[in-house]
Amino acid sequence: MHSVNPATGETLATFDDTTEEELEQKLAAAARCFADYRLTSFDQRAGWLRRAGEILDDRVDEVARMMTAEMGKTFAAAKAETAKCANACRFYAEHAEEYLADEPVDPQSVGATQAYGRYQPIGAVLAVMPWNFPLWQVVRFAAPALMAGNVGLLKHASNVPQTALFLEELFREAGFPEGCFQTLLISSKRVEQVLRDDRVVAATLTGSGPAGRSVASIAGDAIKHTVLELGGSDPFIVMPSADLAKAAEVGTNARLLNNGQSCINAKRFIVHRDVADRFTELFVDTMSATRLGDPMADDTDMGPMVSEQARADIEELVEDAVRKGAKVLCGGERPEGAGWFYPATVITGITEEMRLHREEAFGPVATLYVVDDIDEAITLANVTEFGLGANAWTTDEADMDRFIRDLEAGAVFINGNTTSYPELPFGGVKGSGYGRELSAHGIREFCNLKTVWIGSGDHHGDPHTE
């Protein structure tokens, strides 16, 4: 495996596959390791990811500095990312306990002197990650996973190794047993090998939809658990009693954030037509002014594309839609010098015949449409197959309870960027995928709610029903 800087194209390291011994001897230890593992005190996890927090505090710039060299965003976006996994970490030891506590039920009701839900972990979770976020996307699963008293097989992307690599690195210098943590440098061929390993028993992808699809028949098959985030093309809408130069300024951010390449970043805009040749204005404005240059620099705004793949796979929807008649308000070719990098870029006229119209852009470019009311701005931000995020601008109190009930989504912000938080549940409907991670929900999903009755001795249950 390569970790390649997209700022330059330089190769800055190699690293060898597992083995197949040493995947042998990987799934071994998580089976050794959760036999005792899953004994310890939620006090004795908390610990050790406390101390994981710590770690990254202390280390916060070596590792921004790596993931930006590995991946492209810029340093200050990955300072913000290893803080937010810092705090992620000691939300979970706080409240991890609370979230697990047993559930207890009135006993009178199913004739029992006790009679609760209790949640238990279940064994090796393989996290199956992307590299757009390389630290958050897999703390986000490890913290509520290892807490909850499970294991984790982290199967990370085959462009970020060096974070793969700290990643195990980081939760074995945390404290946690041998075993509790571990990366797998694999191919995603071998994924199926681990899946299916009876040693593991449930799995988390974000990604692709067909990388998605995937997994989940493999896991169905075998069944067992799945969590998936499969991207977005989530809208960003604004009506006519937006603040529109807020609206403009966020939603920049919104479309740019880690250099276009984040499955919440909106997508698609959506604009009344009372608005829309001012926020027009304002929107290319700020799309125009975005710094694009060395992730490193401080004043830069926007780094490069993960690789050169990723730049010629938006740069082929761009032109798909050039060709059948859109038009390029900003950015749109490629700047000329090394690495893989790409402007800003606003494009309108979409037709439904333009890729751009039905595919996820995942990169710096933003899609404009031009709507006459809130009915058919719903429509078009529903006509995708995604369903993670969506971006509502208004202060009328009507026009948010309609976005808040009718927009198909696993998320729905209104005047405020679409982002995740520890203490909110995260996920999509449709093709964005199933389950949620973060807040109470997401440590829930890898635990076993075993149901809890204790009798006298002297109920049979009723011998008619099941």
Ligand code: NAP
Contents of the next structure:
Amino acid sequence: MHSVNPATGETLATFDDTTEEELEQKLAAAARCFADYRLTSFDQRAGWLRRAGEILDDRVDEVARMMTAEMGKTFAAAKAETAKCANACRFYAEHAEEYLADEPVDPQSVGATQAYGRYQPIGAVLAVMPWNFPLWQVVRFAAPALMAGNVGLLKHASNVPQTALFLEELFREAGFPEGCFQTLLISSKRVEQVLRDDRVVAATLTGSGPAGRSVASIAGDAIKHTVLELGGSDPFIVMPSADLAKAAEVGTNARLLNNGQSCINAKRFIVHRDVADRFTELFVDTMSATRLGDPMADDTDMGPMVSEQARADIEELVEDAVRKGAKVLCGGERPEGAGWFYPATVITGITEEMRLHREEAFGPVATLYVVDDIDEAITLANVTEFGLGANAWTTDEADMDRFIRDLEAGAVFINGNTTSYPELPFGGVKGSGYGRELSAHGIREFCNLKTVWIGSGDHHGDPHTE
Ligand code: NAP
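Having gone through the form predicted on its own, I am curious about the other one (the form predicted together with the ligand); can you provide its structure?
All chains and molecules follow, beginning with the one already shown.
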């Protein structure tokens, strides 16, 4: 596996894949570890997880430099991601016990002397993760999973082996027992073998639709639980009552965050006709002002795309739209020179036959639509196969209620851009996947909610029903 700097095209390091023998050792270690680890206390786990947070804080520059070199996000963004991970470690260290407390039920209503639901860990969970937030995507799975008493096996994206190996080192150095969190350097072809192994009980995948479909169908066949966090094509709706300058500024950030390669980037800008001219002018100004360049430099807003292929894919989407009559308002031309850079681009005049209308633009390209009213805005927002986040800008309460009720999305953010917080559930509907990460819901995904019923021996239930 290769680690290649997208800003230069230089190969930074090469790693051997995990051999069959090593894979067997890791699966055995995970099973061995789980047998004891599931019995550790919340306090013990919290101590190790807090230590992982401290290590991230202590080594923030080094970790961030590694991520920037390996996948091209700006150094500032990589530092923020590292800090966010440290915070999530502390958050779950503090809240896991309360999130997984027994859920009592009125014993009389079920003929018991005591009755409750108890959350218990389930075993080794396979995490198939993407490169775009190489630390955060993994930590937002690992922190709750480890606090719940599960153990983790990571199959990271093939282009971020350095970060993948660092994550194993992080949890080991923090004190988690051997086998508790392990990295497998395997290609996607070997995921099926791991997923079907009896020692692996469930899987979480963050990535594209095709990868999700493949993992979910194998897991379904093996009757193993999955959580899928897939793509998104989030709408960003601007209504007449919105603060247009703020919407343009936040919208630019929402589109370009992570060099335009986030599942929750705002991708489709849907603007009410009454404010369309003014918003377009402001938005094109802020998008055009984006400084593209060396991701390590302080004055860079946006670094390169992750790979030559990723840039070619986004170029194809733009070319397809332009060929069919769309108009580029800014950007749209790759710069000269080394690295896989692509500029902040705004494109309008989108019609149904253009691929950009329905497909996810996983790069710094915003489509801009003009609509006559809220009904048209909502219909257009819901047109894609995705349903991850949705942004709407309005100060009108009736508008807000409509957006909250009718947008088909896992999250609706009003007057702000979609962001993940450990406190809030995160996930999608439709083609964006299922299940939730983060919050109390995320930690419960990989638990057995065991029903406990304790009686006096006098009550045997209803003999006529189940
Ligand atoms: P991807 O190709 O699906 O890769 C993601 C992970 O899945 C990688 O580890 C990859 O391994 C693995 N993989 C790919 N095909 C697989 C298969 N058939 N079976 C098993 N594993 C497979 O995704 P990407 O293109 O790198 O990432 C971008 C996509 O992820 C976008 O659609 C984005 O919106 C989505 N995403 C979603 C979220 C979310 O939270 N909803 C967050 C971030 C990204 P290899 O690298 O070895 O191929």
